[in-house]
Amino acid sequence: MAIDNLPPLRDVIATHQLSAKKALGQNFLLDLNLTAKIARSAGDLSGSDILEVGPGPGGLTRGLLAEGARRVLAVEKDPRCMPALAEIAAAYPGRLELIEGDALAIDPLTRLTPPIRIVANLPYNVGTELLVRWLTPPEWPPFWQSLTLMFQREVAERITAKPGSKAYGRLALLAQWRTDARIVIDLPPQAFTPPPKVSSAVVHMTALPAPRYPADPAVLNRVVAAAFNQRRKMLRAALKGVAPDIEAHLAEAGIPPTERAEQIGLEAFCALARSVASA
């Protein structure tokens, strides 16, 4: 089923000779019904500006515009994709702005008007780094209302993992401290061209007005990073570099010093960070 009057994506890719580049982490999603479904999973787009990173030939871009996004700012590193994206901009006058460049080096805020949502099929090679940046701004609430992002399924599970699971770690704590995070769509490798070796999933994260539990972000990050960098060690050993009297801080936070990082919930880590900060 067509979602607009533009050509099917396979034709666009053939016309502009857009073979996916592994070096850029590209895997193109060609089913426009799927891209529209991803756009809908981001919520009501009609009153929002959307930041999209890595639009490629524009499948998700078209889904976002067809689903009523007020405006889309698309950042694309691959110059080969710009002519195809320009055709979409012409079909949706005044609603799509294109930036050719590296999303890690560009500040999009001057070009966006709140409310802002981020929706992207992130390139595999920069996805986690971009997510961490969006989750750790200098001030909270952030500039965005929600993140709707496609990752490898393994990364999606790390974002939504609970204590006691193998996937639970720093990324889960970072995401769940400040957002409601859930997997909303699963995608098999066959949905992409070329098919990746792994399954993918879309994660929707809604920014909370304030973090779930009070803690200094820098201290919490230091504590969590140290705990999971040596996740097989007991916390009294893994965290000895964080504070000289770490066992006293663990006791104050109600955490047995013989526990390991994956057994500790977000609230307890925040209590530990507060204890360390107070010293």
Contents of the next structure:
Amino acid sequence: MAIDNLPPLRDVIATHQLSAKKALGQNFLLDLNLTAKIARSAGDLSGSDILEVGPGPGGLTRGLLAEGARRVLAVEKDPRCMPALAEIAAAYPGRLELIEGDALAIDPLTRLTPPIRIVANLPYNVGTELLVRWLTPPEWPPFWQSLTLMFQREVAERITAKPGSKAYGRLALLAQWRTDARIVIDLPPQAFTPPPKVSSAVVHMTALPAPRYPADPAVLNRVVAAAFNQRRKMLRAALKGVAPDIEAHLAEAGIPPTERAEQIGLEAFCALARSVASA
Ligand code: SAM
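The form predicted in complex with ligand SAM, contrasted with the form predicted alone above:
Now the complete complex, all chains and molecules, led by this one.
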């Protein structure tokens, strides 16, 4: 069943000559039932403003609007996509605002009213950079309530990884300290046009009202970065540069100095960051 009265995305792409550009990481989703499913995975849209980054020809945008988003603010870098997106805005009067520009350089906050959810199918490098920015604001809770983002499957696994796994590292700790992060949809390469080389997954992150365990963000980041920069080393060696008496801090946090970063959970990393910060 059609989700709206607009033309199929294949026709939109043909009409507006939107041949995919590799430099912009363009792998489009053309199945509107799939984009509606991704929109639903973002939670209750009816009472929220949605920030969508990289709408392209508008498949996910249409999913969000058809699923009842209160308002969508969409930021797209490729000027070729704007006429196609304007047609969607006309079909949903007052509910879709478009910004042409680079999401890394634009602050769209003044144009959004809370509660705000972020939904995006972005190129991998842009997505990871924005994710880190959205996870590390100076104040918590952040301006957004949830993030629903498409990643390469491997990156999705790094975000949701648990201690003891190869994927576990900085990204997992950063995400899981202040959000509840889950993989909600798996997508094979063929779901996209053109198909990328690898599989993808949608990760849904809900902002927690407060971080799971107390810690100073800058100190925690320093400790975690040092620990995983030399992930094969024992922590007493990997963390040598973090504090002069690192073995005492490890002991205070209840972490054996011979452990490796991969084995240490979030709670223990936060305890270590508190001990280092108090010195
Ligand atoms: N959301 C559409 C979909 O699901 O079919 C398009 C997805 S495509 C993977 C990524 C989109 O992000 C493209 O339309 C591309 O032009 C846009 N894009 C790439 N870099 C961007 C940036 N820095 N800021 C805003 N949009 C960007």
